[in-house]
Amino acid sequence: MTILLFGAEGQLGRELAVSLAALGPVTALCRSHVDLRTPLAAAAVIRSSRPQFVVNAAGYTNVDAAESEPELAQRINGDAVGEIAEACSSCGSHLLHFSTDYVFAGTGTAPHREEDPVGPLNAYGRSKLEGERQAMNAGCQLTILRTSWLHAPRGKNFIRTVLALAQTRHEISVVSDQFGAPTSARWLADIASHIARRSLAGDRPTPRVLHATSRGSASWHEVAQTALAIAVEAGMPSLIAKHSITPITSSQLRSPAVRPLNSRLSIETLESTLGFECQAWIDGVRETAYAIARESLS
């Protein structure tokens, strides 16, 4: 069995490289190996190596920057995904691709189901939706995992940012009207590996799109408070107290890209398809915050 991984340098890619290695040989490629900005670069690798399973964890992820670079976001998150999917189709490879809650407009309070109408609010969301569309039109064996609010002990993410600021500032402000499920990159990599294991054994999931997030939801403000409390308990020094994280609204943030207020995704289909319960969001946050805190003390 052969597995090809794109985006191995990202926070999810690093976890995938470890998790997938238990299944067999993994060719883990970073941007220095394959640059998705270059047309057909990734497709050429697939056609030359003809892997059984392809995981695409690469992407343009700077949501605010995408507002001023929509063509680049479209190239990496949209067109390159279509090229990868077409190459997988011609080689008989199963493609596992990661997408986002940002394909939805984020209205209401109920978790979005896989079949709900999409309506991205920003350039990043539109580029990710285009990647989904092109992948589904390519005719390959395909699984798309939509996820949200990824975090890990390494890489750039919200929890790392909050805990770093807590060591240099006496007060920070965090949005309190956006709700979603903070999702551990390590847990998500294990989900991907479970799907890969089943696929390599000839058992491929029927749904082409699955929502894969932690169980439950919280606001960014609640996540920040929780992560800080855990890190401080683990011994990390902090200049701010939990109550010194000020809640603000999305309109007060004034970021270039509009974010959905409701990023909740329904995980019912994932759990019924794979046959187990998703991790609670607070458990994943606890693992990440604790690891960051211990690293700060070393």
Ligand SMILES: NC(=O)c1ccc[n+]([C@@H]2O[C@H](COP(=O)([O-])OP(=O)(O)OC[C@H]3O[C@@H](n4cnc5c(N)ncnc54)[C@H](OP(=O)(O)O)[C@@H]3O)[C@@H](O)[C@H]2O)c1
Second form
Amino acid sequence: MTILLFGAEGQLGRELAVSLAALGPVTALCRSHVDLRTPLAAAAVIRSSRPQFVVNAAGYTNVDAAESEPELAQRINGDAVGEIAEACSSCGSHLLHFSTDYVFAGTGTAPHREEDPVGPLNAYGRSKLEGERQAMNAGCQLTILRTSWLHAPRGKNFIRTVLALAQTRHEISVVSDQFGAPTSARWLADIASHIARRSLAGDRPTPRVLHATSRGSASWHEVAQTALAIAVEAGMPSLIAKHSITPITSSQLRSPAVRPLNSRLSIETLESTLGFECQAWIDGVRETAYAIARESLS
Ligand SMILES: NC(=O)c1ccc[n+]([C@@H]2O[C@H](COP(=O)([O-])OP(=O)(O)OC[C@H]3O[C@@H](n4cnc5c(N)ncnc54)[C@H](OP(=O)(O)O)[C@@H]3O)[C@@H](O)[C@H]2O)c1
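Same protein, different state: after the form predicted alone, show the form predicted in complex with this ligand.
Starting with the chain above, the whole complex follows.
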């Protein structure tokens, strides 16, 4: 199998480059190879290399900054995805793309199912939804994995931020009224590779939109407390005691972008399609927090 990967230097892209390599040669591209701001740049690469599988892990991911530059977010998360999907359609390539819990408004407390009505609350969510729509309209073989709250030992993510703050601050405040499933980028990369392998083997096609997160849910506050406790147990020094993480509400935080309070995604379809249980969120957080703690000691 020939695989083309966009976004190879992002936190998910780096894990995908490793997982996908087990399936065949991976051409791993980052922004310096293909800039998605340039119309049709990614499409030209697909048309010239005609890969069997295209994985798009590139994206405009700064949720707050998207409020002040929504056109750029739409270009990268919307129009560029449409161009990639059109090129996949004309080359017969299967496209695997990543979307987000932020396509939902996040009302209620039940996990959102794939077919539930969307209603993004912020510019980032609207741009990701536009990418979904353009990809679906292109008519290529398509898998969109909607995920949430990604974390990894490298890259920019909440767990790394909390553990870094624990080196310099005695007290931090963390939102306690947003609930979701922290999801390991490494685990998600393995799921994506599994889907790619199934597609190439000609197995029953996976649904075009699938929710792919860890099992269970927690608030950001609970995730912060859990990650810190694990890192401290692994030997990482911390100025913050566990009880010094202060719970606050989203309205107290006053971030530029409004975020959904309920980011839970139903993983029933993923589990029944793949025939195994998703990772528990605490297991993924344990791996990431432990890896960060050990690295901080080396
Ligand atoms: N992080 C989350 O919690 C989360 C949750 C739900 C869904 N997702 C989705 O999952 C996917 C991967 O997210 P991630 O956490 O791995 O994000 P990330 O670490 O920010 O990686 C995104 C990658 O996209 C690249 N990129 C940005 N603008 C580009 C451009 N103009 N041209 C080419 N490449 C560009 C970035 O390159 P540079 O490094 O050069 O900027 C970066 O390598 C995205 O589609 C995201 O929307 C993420």
